[in-house]
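Okay, so here's just one chain, in C-alpha cells, the form predicted on its own.
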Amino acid sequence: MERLMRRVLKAAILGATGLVGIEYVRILSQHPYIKPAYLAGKGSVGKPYGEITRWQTVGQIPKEIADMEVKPTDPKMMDDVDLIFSPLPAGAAGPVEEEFAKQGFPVISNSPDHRFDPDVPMMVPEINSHTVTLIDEQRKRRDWKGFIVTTPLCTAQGAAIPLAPIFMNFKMEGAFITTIQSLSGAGYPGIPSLDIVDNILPLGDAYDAKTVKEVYRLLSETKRNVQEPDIKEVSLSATTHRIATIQGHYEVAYVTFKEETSAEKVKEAMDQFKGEPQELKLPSAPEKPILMTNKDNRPQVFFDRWAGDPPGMSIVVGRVNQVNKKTVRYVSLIHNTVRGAAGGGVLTAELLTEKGYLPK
C-alpha cells in the first residue's frame, strides 16, 4: 500500500521581526512539515528580513530566511499561504486576525483582542485540546470559512500548566500566586532601563486580574478526575512583577485544598501530567509538559528557561513544600517566548492538523 505523504503547510508570519516573531521564525525553520514561507512587517518592508531583523534568541538565522523580504501584512498577497501566526500587539491584532479570518484564513493568535469570544478557543493543547470544536461554532456564526484560535497570555500559562494537574486530581480550595517576569513580555524595545534597572517593577491590578481571568477560564475547561469544588468555589490571586531578566517568568504559587493534601501526591500529579499531545506524538511536543527538579535551589531562570525537548517546550517546577496539612507550596519557570508564545503557537497548529482543521 503506498503511504500518504503530509502535505507541507506554508505559513505567514505577522510581526515577523519581533521578539515573539522571531521565535516563530527559528521554530518553524527546522520544522517537519509547517515552513516559513511569508514574513509580514510594518516598517521594514521590502528589506531582507536579516538587514533588520534584532535575532534576539539562540543560533543565527538561516540563510535562506535571512534573504527573504519582508512584506505587507495583505491577505491578498497571501495566495499560496495555508495558515497564519499572529503575535500582534493588543488592540492593532483584533481587526487584522478578523480580517484574515474572513478571507479563509486560519489564524493562530498570541494575542489578547479575541481570548474572550465565546466562540474563540484560547488554548494550551495540553489542557484543553477538546474546546477545538468552537471553531465550527465560529465558522457557522460568523460566516466565514477561515477561523481565529487564541493562545493564553504567557503568564497564565505559567501559572496555568502547573496547576491543571492539581485542579484535575484534588480539592482545590485556591491559589495565590506571585509573579517574577521577564523583559521580553514586554516586547522591543520594551521597558525604560531606568524603570526596570535596580528595580522591581509591579505590574498592577490590571495585569494582575487579566492573568486571573485567563487561569480561571484554562481550568474551567479542564477534565477532571474529582467533580469538586466547582471553579466558581475556587479563589484564584496574582500579584505581577517585571524584572531585569530577558526570558522565562519565574512564578511562585501557594495552593490551598478543602481537605489534607500531600505535597508528594501532588508532585506526582504534575510529574504525571501528559495530555493529546504527547499522546498524538506532535513534533513541538514534550514527553514531559512539566518538567520535576528535586534541587532546592532551583528552578533557576538562566539555567531552566530552554528546558525540554523541543528546548524551552516544558515548564520547570520545583522547590515543592508542604506549608501545612492543606496547603502546598512550588515555584515554576516558563519560558514565555516559546512554550508562552510561539512554541504553543505552533504545538496548537500541529493539534489543529490532527484534528482536521489544517490540511494533512
The other form holds:
Protein chains: 4
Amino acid sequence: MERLMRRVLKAAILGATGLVGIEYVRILSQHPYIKPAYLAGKGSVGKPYGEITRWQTVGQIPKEIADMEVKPTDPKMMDDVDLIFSPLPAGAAGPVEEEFAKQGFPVISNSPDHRFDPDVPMMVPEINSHTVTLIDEQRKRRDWKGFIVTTPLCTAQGAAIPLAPIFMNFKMEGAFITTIQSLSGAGYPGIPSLDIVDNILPLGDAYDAKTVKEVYRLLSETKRNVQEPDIKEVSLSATTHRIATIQGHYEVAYVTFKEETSAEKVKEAMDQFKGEPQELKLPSAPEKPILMTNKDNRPQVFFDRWAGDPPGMSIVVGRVNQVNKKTVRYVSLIHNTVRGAAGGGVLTAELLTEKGYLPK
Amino acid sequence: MERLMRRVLKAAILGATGLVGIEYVRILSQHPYIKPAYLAGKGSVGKPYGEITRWQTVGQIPKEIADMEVKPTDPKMMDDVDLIFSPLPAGAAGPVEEEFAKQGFPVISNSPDHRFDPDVPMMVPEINSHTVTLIDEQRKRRDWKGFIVTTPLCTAQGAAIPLAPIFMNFKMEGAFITTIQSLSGAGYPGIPSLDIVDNILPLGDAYDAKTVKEVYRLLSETKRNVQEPDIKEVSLSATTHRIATIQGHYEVAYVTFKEETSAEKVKEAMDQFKGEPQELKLPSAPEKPILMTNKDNRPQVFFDRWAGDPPGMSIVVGRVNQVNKKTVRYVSLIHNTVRGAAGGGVLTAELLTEKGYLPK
Amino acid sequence: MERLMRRVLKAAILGATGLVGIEYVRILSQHPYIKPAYLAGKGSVGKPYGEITRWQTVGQIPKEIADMEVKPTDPKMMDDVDLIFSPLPAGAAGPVEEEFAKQGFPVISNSPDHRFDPDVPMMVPEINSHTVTLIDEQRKRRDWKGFIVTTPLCTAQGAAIPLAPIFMNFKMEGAFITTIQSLSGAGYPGIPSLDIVDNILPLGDAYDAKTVKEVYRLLSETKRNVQEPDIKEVSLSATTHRIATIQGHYEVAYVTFKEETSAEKVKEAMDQFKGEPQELKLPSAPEKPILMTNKDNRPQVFFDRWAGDPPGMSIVVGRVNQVNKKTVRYVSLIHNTVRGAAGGGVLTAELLTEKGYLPK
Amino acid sequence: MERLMRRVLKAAILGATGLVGIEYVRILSQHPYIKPAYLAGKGSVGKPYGEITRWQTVGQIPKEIADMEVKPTDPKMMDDVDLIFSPLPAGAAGPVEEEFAKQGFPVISNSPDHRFDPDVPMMVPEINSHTVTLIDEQRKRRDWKGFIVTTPLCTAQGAAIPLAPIFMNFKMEGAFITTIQSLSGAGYPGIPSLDIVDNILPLGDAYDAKTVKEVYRLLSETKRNVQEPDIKEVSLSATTHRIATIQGHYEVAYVTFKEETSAEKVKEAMDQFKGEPQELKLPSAPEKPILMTNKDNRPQVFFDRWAGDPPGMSIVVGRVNQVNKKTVRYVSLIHNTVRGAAGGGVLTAELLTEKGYLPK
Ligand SMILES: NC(=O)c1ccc[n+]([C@@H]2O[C@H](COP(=O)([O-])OP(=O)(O)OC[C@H]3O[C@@H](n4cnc5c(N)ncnc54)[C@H](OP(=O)(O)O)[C@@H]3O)[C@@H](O)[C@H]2O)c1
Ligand SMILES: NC(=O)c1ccc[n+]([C@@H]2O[C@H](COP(=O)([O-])OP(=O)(O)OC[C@H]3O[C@@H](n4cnc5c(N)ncnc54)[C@H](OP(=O)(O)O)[C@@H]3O)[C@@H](O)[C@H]2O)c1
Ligand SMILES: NC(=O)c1ccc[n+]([C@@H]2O[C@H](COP(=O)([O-])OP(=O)(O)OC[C@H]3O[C@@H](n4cnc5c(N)ncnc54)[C@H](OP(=O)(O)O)[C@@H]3O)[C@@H](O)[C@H]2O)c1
Ligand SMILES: NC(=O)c1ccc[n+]([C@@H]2O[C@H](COP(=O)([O-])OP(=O)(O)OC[C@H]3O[C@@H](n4cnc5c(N)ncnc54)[C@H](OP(=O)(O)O)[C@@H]3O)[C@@H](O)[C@H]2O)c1
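What would you give as the form predicted in complex with a further copy of the same chain, now that the form predicted on its own is on the page?
Let's see the whole complex now, leading with the same chain.
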C-alpha cells in the first residue's frame, strides 16, 4: 500500500559495467522504488550495456537494461536523476563525486577516496546509521546542496559486522583476523591469473593496515551496551590474502576479552544483532544481518555467499568456539560485491530516504 | 670420505605410489646412503612402478625405479631390507607397522596410528631429537627387535616448527593459528574437485583438534631457554582449511606473550633456530630450518614451497609484525609432503643412524 | 486460464540430492503443473533435504523443499505419485527403474542403463519426439502399465543438438568433435581435485565411444529434409576431456560435407532449428533451442551456460566458420545438468503429457 | 672431450625476467657451452635478478644468477656478448632486434615481429634446419654483420611438430585442430584471473588465423617423402582456447588424407620422426622430438609437460585413432615456454654453431 504511493527515485550508476556496478544493476532492476535510470562508465561509453558488460554474477542482464547505452559520468546529462551510486575506482572516484555533490546530487560512493573526510559518513546502516547527520555538517561546511556518503571496504565490513555486536556487548581486548578473499574484490582485470592458480596471494602491509583502520572507525561508531574499554585500547590486526574464488570474502577471527566471556553468549549477541534497517523494515534489510551456522564445515564460499534475503545481504558466521576463558574464535563470510558494496549502497539509500536526505 | 665407507641402507617404502611415497622415492633415489630397494602398495601390487604411479611432484620418475614392480607389504619378502618408511593411510598403517617392528624392522611412519602410543617418538628432529630414547623403552616393553618412530601431521609441523624457537625463548601465552592447506595433504583421491573449485573447504573440529594436540606435544618436547609458562598454561587453537593448491600448507599465526616481546627478537629467534640435525650435519638437514623473508607479499605457495636445500626442507616465514606489545603475527609455509612427511622421515632415519638405532 | 484447469502432477525425484537431482528440484519448484512431491536417495535417507544436500547451483533451496525428508526409492511408498524422474547413477538405476515401471509408474530416466533397450525412447524432444511411440511397444512387450523413457548423455546432447539441423538439411559426411567438459558431469564426489588443478583430464576411449554411439542414434532419429547420405555413411568422432569448470560442456565441431556447403546456410539452419516442444509451446521449451552468437570470443562457460529461457535450456553456438568449401567449424556450449539432464527430463514429461502418456 | 675445447658463448637474454626469459636462464645455467652473461629487461632494470623475477617454473634461481643486476637492452653495453636471445613482447621486440643485428649481433628471437620477413628464418630445427641459409640472403640484402632468426608461435609449434612427419610421408588433405592452451602462453600479467576461473577463454579469430598461417609455413618447409598434395591444397584450421593451466599447450588434431591411411603408419611416422638436431646430437636435442603414449588418458598437462631429455623438449602424442579410412585423430602436448620458446631458441643456437653462423 505504502509502496504504491512512494515516489520512484531515478538512480545513476557510475561504473555500471564494473563488478560492483553489475550488482547495483541486478538489485535495482528489482527494487520497489529505486530504478536504474542512467548507466555511466568510461571505456564502454557509447556501447549498449548488454553488449559490453561482463555479467560476472547470477541471473541474466535484465532485458530493459541490456539495450541502454553506457553514458559518460557527466552531471549535466543527469537532470532527472535523483541519486548517484558511485562504485568508481579509487583515484577516479574522488573528483567526480565532489563534482556531483557540488551540482546538488546525493552521492553514495563505494570508493575509498572520501571515506576518511571528517564530514563524510562511512556507513554500514546496521552499525552506524546515526552518522548520517554528518551530512548536515558536510553541506554546511562545503556549501553543497548535494552530499557524499561512503560505504567501507568490503573486507572491513566482513570483519566489522560480526565484531560490532561483540564490541557493543563485551569487554573486548583485541581481534586478530585472517582473511581469504575473492578475486572480484580487486575489480576487473584485477589479479593476473598466474598469481592465483595453485597459489595464495598475500595482500601485504598496506592492505592489512587499511582494513584495520576502517574496522576501528566502524567499531568506534557502534552504540555500545558496555562502556569499556575504549576503542583505542582495543588491539586489531588483519592478515589479508586473495585466492581463486570468484565472490565472497572469508575471514577467521580470534577475539580476546578483558574478562571471562562465553562463546555461547557471543554467538547469541551475533545472532540477535539488529540495527535501524531492521527496525525500519528497509526493503534491502535482511531479517538477520548475521546468520549463524552450527555445522563445523560451514560457511563455505561456494554455498553460502548468497545467504540471506535479499540474497547476499546476510553475513554467515560459524565455527564459534571457546579457545580459552577469555578468547573466542569464529569464521565469517561476506558477499563482497553485494553486502560489501552495492547491496550496502542500496541499503544506505533506503536509510537516507527514511531519514529525509532523499525524497520519499 | 666418510660417506664412501658408510654402509648403504636398503629401504622399503610402504605406500610408495602415494603422494608421500613419491617424495620418498624422489629423495632416496639421490640419497648418499639410503636406497629405495623395495616399493610396496596395495592396489598397484604387481604393476611396474612407473606405469601405475601418479608422479604429482617435480622431476621425472628415476629410470631405475620406473621398472621396479610394486610388491605387497609383507615382512617375509624383505629379508635384505634395513629400514621401513611407512606413509600408509591411517587405519591401514597401524597393524602393518606393528607386524614389521615385531619382525625386527625399524619403522619410520608418517601415519597417525601410533603417534600417541606413550612409548613411540613423534619426531621433528630439530625439535625433539632427544625423544629417540623412547625407542629403548618401546623395545623393552614390547619385546621387539624392531621399533616404530613416527612423524607428526604435516599441519602440526607447519605450526610447531616456527613456534618452537618462540616457545623455547619467550614467555608465550597463546598461539592462534589459521591454516590454508593444499590438496595433497589429503592424499589421493582425497578432496573431490567440486568441493574446491571456487571454494574454501573448512576442515572442521576434529582436524582443528588433532592439529592442536600434536603442536602441544611437540612444544612440550622442546629444550627451552625460559622455564615458564608451562606448556599446559599455553593456549593453542587452529582453524583449518583446504583450498585448490597442490602442495604447501600456509599458516597464519598470532602469538601472544605474558610480557612485552618484540617482533624483532622473535624474528631473530626463528632465524637462528637450529637443532641436532644441523649440528650433526645430516645430509637432509637444511642449513636453516626456517628461512625468513622480508617481503610483505611472501611467502607464496607457488614460489616458496620448495625453499631450502634439500628443496622443500625449509619452512619460509614472513610478515612478522608487532600487533601490540605482547602480540606478534607471522605467516609460514611448509611443504607438506616433504618437510611435513617424506623429507622429515628421511631426516629422522639419518638421525637414527647417528644415534645408533640404525646401522652406520 | 488453461493452466488453472490442468491437473497437477506429483513427481518423485530419485537421486534428488545429486547434481542432476538438485536441478529437478530447482526447476519443478517453479513448474506450472509438475510438483516435487517425493525426494528419494540412498545415503541421505531420513535426513531433511535442506540439511544434507550440496546445492551446487544458483539460487537457494526452496523453503518448502528444505524441510522435506529424503525417503528411500521404494514404489510402495509412492501411492500418490504420478511420475518418476530418475537421475540415479549407472548400475543402480537399471533395476530400480524397471521395478517402478512394472508397478505402473511412468519413469523418465537420465541414467544410461536402459538407453539402448530397443523399446525404450532416448529423447531429446526437439530431435526425436516421434519416438515416444516406442512406449506402446514397450508396454505391450513387457506387459507393464508404467514405462521407461530415457534422456541421452549430456555430452551427446551437446553434440547432437547443433548437429541435428545440419544433418537434417545438408549432405553431411562427418563430424569431428572435441569436448571440454565440466566437473559436474561426473556427479559427486566424481573427479578428484588432484586430477584437475593445473591439468586437463582426457576421458579416454570408452567415453569417446559412448558419446559417438548416442549421437549416431539421435541423428538417425531426426526428421530430415535431405535423404542422403544415410547415417551409416557419416563418420563421427569425439575426443573428450574434463577441466575445472563447474557446469557447462563446451564442444568444438568440425563438420565435413559431401558437397559445397556454406557456413552461412549452416548458421541459418541452426538458428531456425525448432521442434515439437516449440510448436506445442511446452513450458520448458526455449524459444530457440540454439542461440547463435557472433562474438568470436563466445560462448564462454561462465557467462553463457545459463542461456535461454528457461535458463540453461538453450545451447549457445558460435565461431561458425568456413574452413574450406566442404567443411564448417563451430563451437557449442550446453548446460549439462539442465538441458543435458533435468531440464531435458522435464521437457520430456511435458511432451508426454501432451501426447497422452501422462495425465493432463 | 670435444666439449672441453669448445668456445664458450656468452649470451644476453633480453626479457630475462619474463616467462620465456626464465626458461632461458634455467636452461643456459646448465648448458655445456652457452652461458647467460647479460640479463636485460625494462621495468626491472637496476634490480637484482633474483629479487625481481617471478620464477614460475621448476627448481630455484641459480645462485650465481640471482645476484646479477638486470640491465637495459642496449647493444653498446654488450661488447663481450656473442649472441642475443630475444623473448621480448611483440611490438617492443622488432626495432630492438634490428638494432642488435645491425650492430653485428646474432639474434634469436621468440617474438612475432620479424617472423614473416621474407629473409628471416622461422626455425624449428627438426623441421626446417635448411632454412638457416636465409641468413646469408638477409645479411646481403640488409648489409648486416649480425642477423635475426626467429622461432614460431608456441601453439603453431605444438601443431606443426606432430603434423610434420605426417605431411612428409602421407597425402594429407587437411588438419582440424582444437587447442587448450595454458596461461603462461600469454606472458605476465597476461590473462586476468576472472576470465579463467570456472571458465574457458576462446582466443578468437585473429589467434586462430596466426596459428594456421605459421603451421602452413612450417609444413611447407619440411623435407617431404611424398610430393603431393602441394601445401596450398591442404586445408588447415585451428580453434584456440586458454584455460587455467600454468604451462603446456594441449591440442587435438583430426587429420584427413587423400587416400586410405592407417593410424598405425601415422603413429610410426611420428615415433620415427627425427631431424638434423638428432643427427648432429645437439645438446638440447631430445632423442625423440615426439614421444608416443599408448594410454588413452595421456598425455596430461600436469604429468607430461616436462617430457623428454632435456625436460620439456619432447612433444607427447597419444590417443591416435583411426576415425575412418582417410581420417586419423590424435592429441599432443607441448611445453610452450620450453620447446615452444626458450628450448627451441637454444636448440636453434646450437644448430647455428654447427652450421657456422655462430663461433664454435
Ligand atoms: N569489488 C569489490 O568487492 C568492492 C567492494 C567494495 C568497494 N569496492 C570499490 O568499488 C569501486 C569499484 O570496484 P569494482 O570492483 O566494481 O571495479 P571494476 O570492476 O574495475 O569496475 C570499474 C568501473 O568503473 C568504470 N570506470 C573506471 N574508470 C573510470 C573513470 N575514470 N570514469 C568513469 N568510469 C570509470 C569502469 O567503466 P568502463 O568499463 O566503462 O571503463 C567500470 O565500470 C572501487 O572503488 C572499489 O574499491 C569494490
Ligand atoms: N599427504 C601429506 O601431506 C601427508 C603429510 C603427513 C603425513 N601424511 C600421512 O601419510 C600417509 C600417506 O598419505 P598420502 O597422502 O601419501 O596418501 P595416498 O596418496 O592416499 O597414498 C596411500 C598409499 O598407501 C597405499 N595403501 C593404501 N592402503 C594400503 C594397504 N591397506 N596396504 C598397503 N598399502 C596401502 C597406496 O598404495 P596403492 O596405490 O598400491 O593402493 C598408496 O601408495 C597417511 O597416513 C597420511 O596421514 C600425509
Ligand atoms: N551430471 C550430469 O551432467 C549428468 C548429465 C546427464 C545424465 N546424468 C546421469 O544422471 C545420473 C545422476 O548423475 P548425478 O551427476 O546427479 O550424480 P550424483 O551427483 O552422484 O548423484 C547421485 C544421486 O543418486 C543417489 N543414489 C546413489 N546411489 C543410489 C541408490 N543405490 N539408490 C538410490 N539412490 C541412489 C544419491 O543419493 P544419496 O546422496 O542419498 O546417496 C544422489 O542423490 C547418472 O546416471 C548420470 O549418468 C548426469
Ligand atoms: N610465453 C610463451 O609461451 C611464448 C611462446 C613463444 C613465444 N613467446 C614470445 O616470447 C616473447 C616473450 O613472452 P613472455 O611470455 O616471456 O612475456 P612476459 O612474461 O610478459 O615477459 C616479457 C619480458 O620482456 C621484458 N620487456 C617488456 N617490454 C620491454 C621493452 N620495451 N624493452 C625491454 N624489455 C622489455 C620484460 O622485462 P621487465 O620485467 O624488466 O619489464 C619481461 O622480461 C613474446 O614475444 C611472446 O610472443 C612466448
